[in-house]
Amino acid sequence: MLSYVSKRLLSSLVLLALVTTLTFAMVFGGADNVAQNILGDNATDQQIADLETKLGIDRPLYEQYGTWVAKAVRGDLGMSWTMGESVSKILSGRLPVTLSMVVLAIVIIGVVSALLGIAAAVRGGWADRVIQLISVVGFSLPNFWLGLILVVVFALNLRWLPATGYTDFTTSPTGWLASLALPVGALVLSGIASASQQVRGAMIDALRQDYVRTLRAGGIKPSSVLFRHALRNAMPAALTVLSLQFIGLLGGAAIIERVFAIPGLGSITVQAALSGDIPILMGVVVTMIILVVIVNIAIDLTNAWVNPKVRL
């Protein structure tokens, strides 16, 4: 298991090595007027030297990109252009906003596609139908508008909860659950549609399986055929789509950080990209990454603990 971990880890190294090289050929590549976008059009020229000197832009690329690397792998990652602070304390104040509105959705993804799933699979009926439904509706309704909809609805004619904003966890509890609701509510639903439809598909392979009938001829329980045996062996395939989900929901708390103004790791990521703030961008890129290897890593070992057959 050790040796799997390094290798995967060394694969993530790689990976991140060749995103992170080539994004920041892309952006500052592509950076041709960034200080005159800082200063704004009254700049001089002289200023706008001035700025490219400081900001080291006026460099050769592979130089600034050493620079970067060198600290990067330091845990430094420079100073924002626009905000005046590092992006490391800009982005760890972030990151658990962002954090806590997609791991509060990926858990109710998690909970309410493997109920739906594992009712259509066993029952069918009404179960297939509403899975049915939420695939379509889900798969339609972009996350955003859904979010707009409900501020209309649920903040601006009911006033039931807050349509913009987010308060912290530590400051109040009640507050932090108020305040995520609807963003969350926005973000689940194409979750749900995708992975109650997986968890469906490998609940209804799995009970296929020749040692269902074999288990049950044996005087096994049912609930214990369906949660123990079956239910373990449609495990992997589910968490292989909360994975994906995962890596969905960290685009799409971009959009959805931005309609609740919501300030996490998406909205900062968009400002960043309107304004040009490289090292902002370059930070978040890292960032992602190294949370995705995370949580894939977490999940291949938990498919590990689950499939004995995947030698680690």
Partner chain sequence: MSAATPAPAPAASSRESIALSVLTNPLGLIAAILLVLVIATAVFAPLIAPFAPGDLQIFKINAPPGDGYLLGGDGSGRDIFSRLVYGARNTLIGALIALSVAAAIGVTAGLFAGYFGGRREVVMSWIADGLMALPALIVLLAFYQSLGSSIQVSMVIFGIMLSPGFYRLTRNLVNGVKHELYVDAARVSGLSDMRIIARHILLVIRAPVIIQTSIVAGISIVIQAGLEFLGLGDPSVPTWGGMLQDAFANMFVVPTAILWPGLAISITVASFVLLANAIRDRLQQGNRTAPASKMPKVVAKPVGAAPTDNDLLLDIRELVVGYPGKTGWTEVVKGVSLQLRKGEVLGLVGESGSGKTQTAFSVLGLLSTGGRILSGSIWFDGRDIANLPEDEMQKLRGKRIAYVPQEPMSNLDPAFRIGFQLTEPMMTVLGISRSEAKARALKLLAKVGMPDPMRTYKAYPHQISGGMAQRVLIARAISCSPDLLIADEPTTALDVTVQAEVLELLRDLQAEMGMSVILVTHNFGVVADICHRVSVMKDGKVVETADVRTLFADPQHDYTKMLLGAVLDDVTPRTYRPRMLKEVSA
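Switching conditions: you have the form predicted in complex with the partner chain, so give me the form predicted alone.
Shown next is a single chain and nothing more.
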């Protein structure tokens, strides 16, 4: 197992190097008039030249990348061009906000989709058709549209929850939960729709296996057959889908954070893209890649723990 993790970490480092190189080449190589955009239209040529020298963007691209890598490996992602703060400091304040929303959403997706998928696979008939209908409807609704509907119903009409904003957990746990209820609700519906179908399919395949019939013929309790045996064999497919859902939610959070005015990674990414703050964009790319690597390794290890057949 240790050898497997080492190989995955090595391949992840290669992925990180490749993606950051391509991203750096695209965003820095394609960035025109950066200093002009920062200073405004009234800036003089001398002011523009001085700022380009200060930012280091007057040097060849390979030198800029070498400098950025040398700092990044020490945890220094540079300074924001528009906010005047360290990129690492900005992202460290934004990352917990996004992760709290995404982790809460993925937990709900995992629990609800497992229950719906198991119910559809075991009961079949009308229950299966109703669950599939719910899944199709949930999959077809855009997150941002659903978010607006939730705001109108639960924030503006019923006044049960805040329409926008974010409350830190350390400040008020109940306020934190209330501030995340609507954005998480907007995120989970399509995720439940997709994951429940995968759980349903995996459970149907598992329940059709010969060992299930053997266990049933041997007098094993149906609940034990379902949860201790069939579910464990269906878990790898479900966990893989959840890992993809997690990665997708990280990307989809950008729109939801803008809708609900949540100060997370998504909102700062959009802001940086509009203002041309390339150091922040590079910092977000590195952060996202590291999160993807951690999630993928964690899912692989969890699969090996849940189902011994997939262990190396």
